[in-house]
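Let's start with one chain on its own, the form predicted alone, as structure tokens.
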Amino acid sequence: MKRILTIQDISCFGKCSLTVALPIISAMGVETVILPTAVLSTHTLFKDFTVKDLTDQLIPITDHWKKEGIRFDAIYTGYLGSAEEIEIAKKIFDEFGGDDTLIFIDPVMADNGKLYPAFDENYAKLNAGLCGAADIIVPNITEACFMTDTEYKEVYDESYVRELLGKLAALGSKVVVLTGVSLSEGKTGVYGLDTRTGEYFIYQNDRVDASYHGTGDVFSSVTVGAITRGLSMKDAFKLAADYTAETIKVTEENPENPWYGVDFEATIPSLVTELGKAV
């Protein structure tokens, strides 16, 4: 059985993180390895969240993991809280990676024409760095600015959209995506570089309109999960935009409203389906 190291925080309640990117993989038929950079209460959507903070663990873990000859073929980073624990991701990066091993990253730290709360445009260069380690990058058009210094646009056609992805290309990773790509009324998708060969590839289907926090969770996990299972890029990111765009779908008919998340849990069997179909 293939093996993911993913590491990000834990909200305990709200659908995002560890607590999508756990399920998520495993059910894709991959073990799914943790290693938390943060336990809070809730997402922080929520007010008066609470927050541990767990970076003094993360290198005794890992440690512990290099004694007992633990590895991964794949290494999987989502929202990293610090500088401090962006750096411990390149160490983890060089001490359990090589050839066979898959380093994705999900730059979280920004959307809508602006950075979270927590970080600075420092924070953001850092994480530009980080990619640079990355064999698959998949920052969302907003994050791509923020690493890249270009300005972020709302209305954008294909060229600005090529321009950006050879910014990225400069970082050093081998495949480059820019995620929630709207080139046409009505769709939205991926696009991506593949700067090995030099070929661009995009993927678009309906735009679904409702907004939903998690849902880039959802998507950067079945993307790894599904590649990590032997399926080509191309067919990872289709598989992973259609099964988000499905969950979304699910969502808005609850009547229940849960705001705070997708109902991912409702849509995994047929995630399993398609997969299966596919590998």
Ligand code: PXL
The other form holds:
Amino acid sequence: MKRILTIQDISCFGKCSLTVALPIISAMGVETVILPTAVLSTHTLFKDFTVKDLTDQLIPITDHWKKEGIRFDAIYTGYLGSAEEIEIAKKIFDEFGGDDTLIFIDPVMADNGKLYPAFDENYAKLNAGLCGAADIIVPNITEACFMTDTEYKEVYDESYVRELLGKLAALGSKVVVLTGVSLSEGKTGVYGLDTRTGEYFIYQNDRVDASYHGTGDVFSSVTVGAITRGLSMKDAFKLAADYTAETIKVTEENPENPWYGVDFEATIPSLVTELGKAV
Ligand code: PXL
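Could I have the structure of this protein in the form predicted in complex with the named molecule, to go alongside the form predicted alone above?
Expanding to the full complex; the earlier chain stays at the top.
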């Protein structure tokens, strides 16, 4: 069985980061090893959340794994809590990376033109440095702007997207993919560039007019799970985009209106079916 290490926080309530990655990647038939960067009572969209930083645990935990000879087919980082954790993530890539280990970075730090409460512009620059060590990065447009000193635009055209992709490519990752790209009315999806071939790729879904927390984590978890299961990068992005769109639709129909996260639990069976058809 393939094995993924995912490094991000545990928000105990709120359905994002590890509470999304662990169930989804496991359901995709991939052993999921977690390295929690912090424990929060909820994600940071709630008021008065508690945080216990776990930076001082990361090296002891990974040193133990090294002694045990544990290896990973992929390392997937999401929300990291601090500048120091970005440095540690780099070290982990050096120690556990290599030609057979995919480095997948979702530089979680911002959305809708704004940084999340815990972060500042310096953090964004450090994240840009980390992205240079990746095989694949999947920032949203806001994160890409903060990492590349580009003006954030709500309304944009394809040349703006390609300009951003060019600047992301300069950070050093092999494949750069922007998420949440909307180039026509009612559509949204991914727009990527494989810097090794110069090839652009785009995949769009119907846009649902609702914004939920954790959808980026759902998307990234499915993508890295699918690539690790052997899907081509494009098929993995398509599976992840379709699954995320379906999950948002299902969540919208929930009369309890769970504004804080999506009902991915309800759609995992169809994810497993679709993955089964594709592998
Ligand atoms: O979904 C991204 C995410 C992960 N972890 C924490 C967050 C967020 C987004 O705000 O607050 C703690």
